[in-house]
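Only one chain comes next, encoded as structure tokens, the form predicted alone.
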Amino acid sequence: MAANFWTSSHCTHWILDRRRVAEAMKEDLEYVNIDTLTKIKMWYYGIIGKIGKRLQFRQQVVATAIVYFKRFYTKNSMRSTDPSLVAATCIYLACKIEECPQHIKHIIQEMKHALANLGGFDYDTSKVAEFEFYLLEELEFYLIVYHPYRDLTLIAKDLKLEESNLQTAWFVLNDSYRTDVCLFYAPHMIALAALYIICVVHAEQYNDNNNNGGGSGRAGGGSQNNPTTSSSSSNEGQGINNRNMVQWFADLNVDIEEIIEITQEILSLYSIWKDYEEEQVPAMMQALKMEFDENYELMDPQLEGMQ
């Protein structure tokens, strides 16, 4: 891996620009809406998830799977292509590069078992093994990824952060994967825009006690920010100062509007998921998939002449 996120093929070749993914979207947007094609997505990351799960992968590994799900359709629509064959790909070059070795039997196995009751999965090994150099070609094999989960551990150390602060923040990261936010935004500003959105939603947790004669919090500088509160140096790891975190976020030196822009993305799922269930999933891709038997026997072609 590179030493860094800006020397990493991550930075260089993997931040996209909106218009790439939206000129990869034009094709299925052609027989759904935007909601309806963000509700598929969100139902195969669920699969990635699921099986992830199932056979106790890292959440890395997981979240990896999913970026590599992202970035080849980028490039496809789902409606050229069998999106549970890309997943199943994704999940196993994903075991590889994050060092969490897993025999292509067993994730076919639970790849059956996840879509058992939506069609199956009528792949075998030397399929997925063969489309795996589809898949790889198509990520122009640059294969590192860089996730928020670390940044985020590193700013909840030195804010001291709570454990159930920490916990929610992390979820909120795990949520972002059911956006593209990974295709856009630097992995520390996705960290920072997860720290944001708990700063928001819970900012009860976060206010100034001074009147009830408690001291601030230390992120920040809380104690140069209030100065009566100086021996507030007992009170670390008990919350953050609202306040104090209003100050945190104005001294960083990061791009304040790209924090509230991934927050927006990041709620606007939220916004999504209220009225998504599952079993409208089905009908949901027979509408995109249409036809999709001979345009599928286009691909192999591809695929043979990789062989």
Second form
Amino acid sequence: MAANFWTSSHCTHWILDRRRVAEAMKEDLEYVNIDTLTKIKMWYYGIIGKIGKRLQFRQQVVATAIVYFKRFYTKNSMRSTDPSLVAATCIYLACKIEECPQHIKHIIQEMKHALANLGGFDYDTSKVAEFEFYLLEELEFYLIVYHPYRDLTLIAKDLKLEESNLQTAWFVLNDSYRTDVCLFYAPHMIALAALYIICVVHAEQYNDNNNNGGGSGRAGGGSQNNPTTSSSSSNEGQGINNRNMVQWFADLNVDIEEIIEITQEILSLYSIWKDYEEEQVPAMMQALKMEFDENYELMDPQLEGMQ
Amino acid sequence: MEEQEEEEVQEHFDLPPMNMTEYKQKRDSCRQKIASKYDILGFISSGTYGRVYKAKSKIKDDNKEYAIKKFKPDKEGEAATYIGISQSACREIALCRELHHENIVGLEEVLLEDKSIHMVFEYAEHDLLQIIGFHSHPERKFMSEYTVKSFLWQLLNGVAYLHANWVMHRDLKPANILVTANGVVKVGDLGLARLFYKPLQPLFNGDKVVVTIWYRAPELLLGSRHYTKAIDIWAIGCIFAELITLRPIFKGEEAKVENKKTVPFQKNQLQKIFDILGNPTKERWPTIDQQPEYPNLASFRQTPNVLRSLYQQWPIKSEQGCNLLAAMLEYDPLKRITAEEALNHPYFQEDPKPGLDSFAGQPVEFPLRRITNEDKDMRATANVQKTHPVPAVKDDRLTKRPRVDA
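Can I have the other form now, the form predicted together with its partner chain, not the form predicted alone?
The next block holds the full complex; its first chain is the one shown before.
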């Protein structure tokens, strides 16, 4: 397990088929379109990140909480559940599993603060504690999650990667949690994709995508740093001999196609980020939670002049 | 204009009231009842965590027996509101769900019922505390070297697997080492176990006190903040000696915890260790002066290391056995033998070689684990099997846990 990803529950039970995840989204997609749903989810990841920052968690704790949240929503629709209760419970459980337990009251307090503008957080200690049972069950009691940070550090050491490049790759990994790549790919593949992004994908293109992107800072803060803030290091990234890196990737005994898929998924996040406005989220949520009314046309808040 | 916009936005903030009643009903309705899957045969024991029951699967082809550990929904005596599952239950579930090894107690499944977590483990008929007790009462009759060596080897084998997976057990003691009716060792009770790969905080910050006092390593007794997996090896050394002599090797008296913030200095326990191993010196343990409680060592009388002469009076005569014991009871955690190295120790190459059935050729018939039907909580749903009653040995090690909540 901890020493061997291949025998872990993460590998054997929680690397998922895309169809299963698509199935879970079906109900929600009757109310909002895929971009909107993605943005709503991004908003909740942002909330988890924000609370993590306020309570000074390490990135790993935030990452585990986000993975729990994602895993929960591979089995449930957002419409039929309350994502804020799910998020709070994910944070609470992740803190325990990552050995930095927090008092449940602190988490509830932070949730109330973070959701002050979006319906508040109307759950007390016993409600969150009760929901922990449901969350544990949805997670099938598999609680240990692998993250790509460790792999990245190991690979970086092996490659003698400069500190600044490692930093940038680290930020890309933070961003990757806004996508679903952690549900579909092994962590070391995600780590490789992050390296691929900073070393092989042209650094300029990467910066271009981000300069307009708004970035994670706006998407809820979190402990994620906006990749643009480290653009200078990305430029240094050009200092890495790209041809050598291409060769290095080619020599790896891994599926390069898969790395490219992950890369594309992460890069496409940056394009969604471009037109993500936090202020739109309440209307998006309302559309998602709308009482079903046959006369009502499928509403996409973005088409309703919310831009 | 701006005001108007704000009003509009305000309006959007009102989401339909969310209660998760529907979701919960759906989940509650498809949850399988424990009684539909298992027959409860009786009550085994209770502890701070909750209660353990013996059970049998209702599936016809499954003749295996199980131990169901039911965690208390609330801390005893605390009427306070429920605040979620304990850190200990969390760890045990998380780790047992990942670990799969012949010498680690297997977790069959986890069930929720009655607002409690139920962990269904494979059943083990015996444990080392009970076996040691059986060999000590009414008169002392030593275990065969084969049995001792097989227990020790399998225990090391399980712990080597834990350590290879970055898991520290932190509460190894005879009561937590289970043994099946076929003589297979199963390391149990991972409620204090945790991962030690790049911990986010020093281990000391999480749990101020780990390992039951008699099995607690010297670096822990000296207040080490960054202890290592070597603490498990010390405990195994203590267990090895106890298997041979049937008495705890360092039977100290625990200084009581007076308040939760400070950990008392365990002078008596250290004295028991020094009485046998001699005082630790800078030569034996170069970094001993960095231990927080180092200044306290000045007050101890000087005693020589008498482990070898003591061992000669014990029933096992192998010199390699003594070497292995000394290697596990090494003061300096860096010099202490690792589980992996111990498995390859010459002691295990000598006859009698260890076996998979620790009881093989053993003339004694161990009594079965006693179960009762007294418990009101989960009633036995099947007839309690007839067992040879075991005299209930009162031993506080059964229920005592080395825990001070952080």
